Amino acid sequence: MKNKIPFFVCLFLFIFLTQANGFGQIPTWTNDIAKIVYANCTSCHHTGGIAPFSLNSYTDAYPNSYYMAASVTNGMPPWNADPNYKRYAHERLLTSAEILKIQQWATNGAPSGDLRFAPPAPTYSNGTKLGTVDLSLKMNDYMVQSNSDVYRNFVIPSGLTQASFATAIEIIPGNPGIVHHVLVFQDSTNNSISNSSSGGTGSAGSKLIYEYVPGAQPYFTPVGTGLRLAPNTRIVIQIHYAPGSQGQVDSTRINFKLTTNNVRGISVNPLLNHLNTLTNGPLSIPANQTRTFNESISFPGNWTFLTASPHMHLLGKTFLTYAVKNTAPFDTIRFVNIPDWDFHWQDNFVFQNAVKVPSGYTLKATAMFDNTSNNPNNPSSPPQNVSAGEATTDEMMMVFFSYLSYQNGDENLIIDKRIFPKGATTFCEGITVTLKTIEGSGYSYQWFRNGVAIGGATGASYEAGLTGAYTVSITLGPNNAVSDPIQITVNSNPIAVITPAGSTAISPGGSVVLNGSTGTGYSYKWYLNGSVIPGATSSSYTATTAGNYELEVFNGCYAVSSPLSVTTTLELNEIQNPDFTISPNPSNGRISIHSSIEGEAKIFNTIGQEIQSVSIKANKNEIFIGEAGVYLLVFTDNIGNTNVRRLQIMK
């Protein structure tokens, strides 16, 4: 996590602000927080993920609630680009409302809500998300040799015998718990590749084509475009292994969707770089100093830019890149502004809309480096002189762009047509999942379920709560693309209804049978006045006590019945037996009982509650009732005879 603001300051701020603004309804895990976490956090924070703890469940999240609240105040999920400067496809950003909910939840003790109805966590596997894979390459097993940051290059022959275009690229970490990020290069030269480097391969012929960070989805090129892979090219994957990975083994895989059709080729190059575009170089930062460097290059011709990827090392603090028109009327085209650089969270920023950079514009970048002890990421203590180089302790200043030669209408290229589910895609009735697709200027949408248009579903996202295959039709200008389907499965909730077998009024000493609805695979749990009845796990329950009964039914999903009120009635018809007598009646509370046979006497008040149970011996017994009132005494002897007496206690 980036240390923008001390933890205790963040904690104070969010507690103060949320209390000052008032809470309204307090958020709970079930109703509010789980959905935010599953949409934005668990791609890293799941069992086996790169993050230090899991957030797959309330049990995971509760002990981390204050940390979560401070983290979202302080820059989590990790996303370094300033959204006020430019917006990008598939941003990892929480809304202000989502941040406030997490803060309020933590401040109020992180309440769970009814966990029976919490949404399920999404699942994560090592399977491909590309559907059909045309080329799958896996590095040899590698055991990490250090507990510090490790950067390692792995060379994998592509085996391609003819030029092809990659229309989608996917990284599948062999060990997701240690793979921090991956850079993918192709190299068609015979140059040697450095085993260990950062940001490059050691070969001038290597071309960056893709970057992976934890939680990243596969990269799909716009329709009609691709990344050219030369015949017999080598694929080089540079993996950053997180600290603490020593002794663990990884075998990361890279998958491609390919075409041999003559699509438009995307170029990926560091057009701005410290090697030949610095205007105030060389790139050198003396110890105990901060330095700002500028890069500039005229880029003749008309070009269509798709992505930008700034790159620095540990001394980097800020990075700004843009294009400017050299003549009046002056104009600026924004690419990326990173006001707080974090070496560990570098991204390939995909523009929501293709960006035309006309002839007459100059590409520019400005970056600031901090080589003082005030920089907590400074790799040297005390600071040392730093110059350009491949090592992490050296520095770089580069911006990789993906781009192609401009053609009329490129502004209407549909950048991506995929659907991203923001949570589990299999869940129970009453739960929904947000389906999200590309956002940007000028896009229009129509969502479909099972091929039928959904009325009113014309936004970039849709809240799906029914089983079906969902697609979205995306239109931008004259262009249209339809997503691949995504399957949503909604499991039916069980039926939870209590049906009494007769009256719901219990006679003294009697009972009422309560029957629950039945179904295949049902399991049950009975409640009395909100508390679980121990051992009551059958479809029916024999109630001997007055109160409100509820039945919980589970078949993978939950349902809870409406409460059923069971009362107790006093039978005032006295059953007389000369072998069973009581005296005096009325009394002051002390009563003598004479019986010729042993048994049990139960005393009930006027609302049917049993207040006393006494074992009766043969001959004389005494009982005491402490409060004045009318009571019913029910005596059942050992051979099953029942005697009922009405008692009046006078005080």
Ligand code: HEC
The other form holds:
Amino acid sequence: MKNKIPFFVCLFLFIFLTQANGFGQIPTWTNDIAKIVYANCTSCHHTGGIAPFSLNSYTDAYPNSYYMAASVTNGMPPWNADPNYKRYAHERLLTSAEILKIQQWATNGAPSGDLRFAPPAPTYSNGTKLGTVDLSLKMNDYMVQSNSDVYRNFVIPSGLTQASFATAIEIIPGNPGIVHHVLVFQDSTNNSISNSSSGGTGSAGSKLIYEYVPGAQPYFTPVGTGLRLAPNTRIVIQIHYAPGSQGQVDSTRINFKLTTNNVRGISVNPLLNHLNTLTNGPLSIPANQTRTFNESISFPGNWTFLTASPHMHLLGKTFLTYAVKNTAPFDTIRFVNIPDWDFHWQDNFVFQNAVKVPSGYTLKATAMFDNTSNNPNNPSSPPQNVSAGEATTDEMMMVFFSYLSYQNGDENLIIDKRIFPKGATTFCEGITVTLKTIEGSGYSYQWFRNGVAIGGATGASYEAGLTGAYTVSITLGPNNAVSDPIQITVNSNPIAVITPAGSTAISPGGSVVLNGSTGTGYSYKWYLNGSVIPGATSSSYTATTAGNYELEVFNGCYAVSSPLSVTTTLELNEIQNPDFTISPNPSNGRISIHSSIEGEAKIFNTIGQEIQSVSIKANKNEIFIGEAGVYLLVFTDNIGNTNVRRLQIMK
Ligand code: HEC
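Can you give me the structure for the form predicted in complex with the ligand, which would complement the form predicted on its own we have just seen?
Then the entire complex follows, led off by the chain already shown.
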């Protein structure tokens, strides 16, 4: 019985350990938060980015920590699709663990941790991410004319003389600080109107092919497919300029990768739209009312759906779209549910797995519009009657789908094979970066470094902490695709070791030289008991006082030595010389010293620092020590005798 630990003790220990290991640690910027912010926030929140402030360093984030904690359960990062309804490729979502960490961090005063070892901030450039660009179209310079939200269409002739297939589309905002979102249409008619300020393009024949929000990755079509661009088509880019952009100039560019190879053509069409699929139309929303509309269309044939992009204007509140089979066995195929529509964050929802929509299904949408003054986005005050139309103050209700004619095995199309690094790709030893690729059902993975399979690296993401070229091989059913390599560079940390050149027990007034490890490009800082020693920046340091010494070495990365303890040999043998007397001892600080021979007395504290030096006359002398403690008095007389006494001062 004796050795049995009672059950409640076990329980207590278990709770204690899980607390200490799981929840007891306060998150710091260095250990936890930087990684989350760099992966999920700074694509918009960097200097020159669309967000109103930068979070691209601890200094930037610290004053915003309170708002960050509030924002992560209230709209940040912006992502409007309900993740409980369906998940997508390239989602901007935090996990509940990440949300909790940001909240705990902010609640605990947003501690930095040791910033020397924090992951470096990612850098943002306005260059292409397509590798090679086959078609690059740029709008003319445009100067924003208003400080309110501005929506403008720019029509750019593609110059394509033959039908081509786009395999990738990318928007490069000319002025990333003001371009809030961009809708990309192709229009093979002459009807779209350049420089018009409407929510549509002015042309019912225009087709939405891509939607850009800041920080979005370029869209790549699945291998073997391409978006058909008609000969001589025009590209219409509709740009939303954020409020406060008046007088700023933008010239946004759109890049394409093209192929004329025999790829499967992806169609993009607003299969659901207010023009001819409304079941309770027309789309008109009287002032001061809310209205819910339904759209429905049967879509004969077998199809493979790749993306869905719901589109409404400012009165939109909710949007739900799906396909149903109304004969047994009944079935629903989910597309998108937007419980809180935001015109400012329209996304192209890319399905994680290609979705087969077989014959016999009906495509459906339900959307709610709020034309009351309760809707903060209502463009009219007081509310006006609104009906369907192209202006932003009119309304629309559309779902643009991109789809292929179904072929056997399309369920196994690998939607995207790219690797996305969720942070800087060059960093110091000890840090890692999350590499992420497409997630979805049925996918399996093997990650490689420099062509060699990494044991156990079989998830949709991989924490890379070693230099190398990483690739991932993705398998879905019989299909396999290998990503392009992504280079990770891990810089070696310097070596920080202190080697004392002699005994680390120094006598009062003595010293020991501490040598730091040397290497190319090293710079140094010496610390004593945790504080920087001013001016001590060379590879060695002469220690004259006791304490814990540490050496910080920097070569682009940091290393800190383990502490080295220097002690003083305080208890020197107390030589008793009858001619040399001290009284009283212990004392209150006032001490008489008697010696028949002149000389010099030095007084050291317990860590070997000299605190006083007094010349001793023959016979009577008096000294005063102001602080209580133990001291060492070393008297060296003029004929070379040394007397050491331990002094005790009590106050
Ligand atoms: C896709 C771009 C984008 C991303 C990603 C993003 N933000 Fe924002 N954020 C914005 C913009 C733009 C604003 C200005 C208000 C607006 O337009 O909604 C903003 C505003 C904010 C605000 C001000 C208060 C508020 O809620 O409006 C906070 C705080 C904030 N973001 C924190 C974050 C944090 C934390 C993350 C990452 C977890 C993040 N944001 C990710 C674009 C982004």
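Residue numbers count along the first chain shown, from 1. None of these values were measured; they are calculated from a predicted model. Note that the rigid core is defined as the largest set of C-alphas that superpose within 1.5 Å between two forms.
- Relative to the superposed rigid core, the position of the CA of Ser188 differs between these two forms by 2 Å or more.
- Once both forms are overlaid on the rigid core, the distance between the two CA positions of Tyr67 between these two forms is under 2 angstroms.
- Annotation: Cα of Ile50 displaced by less than 2 Å between these two forms, core superposition.
- Note on Ser615: its Cα is shifted 6.6 Å between these two forms, core used for superposition.
- When the rigid core is fitted, Gly629 shows a C-alpha shift of 8.2 Å between these two forms.
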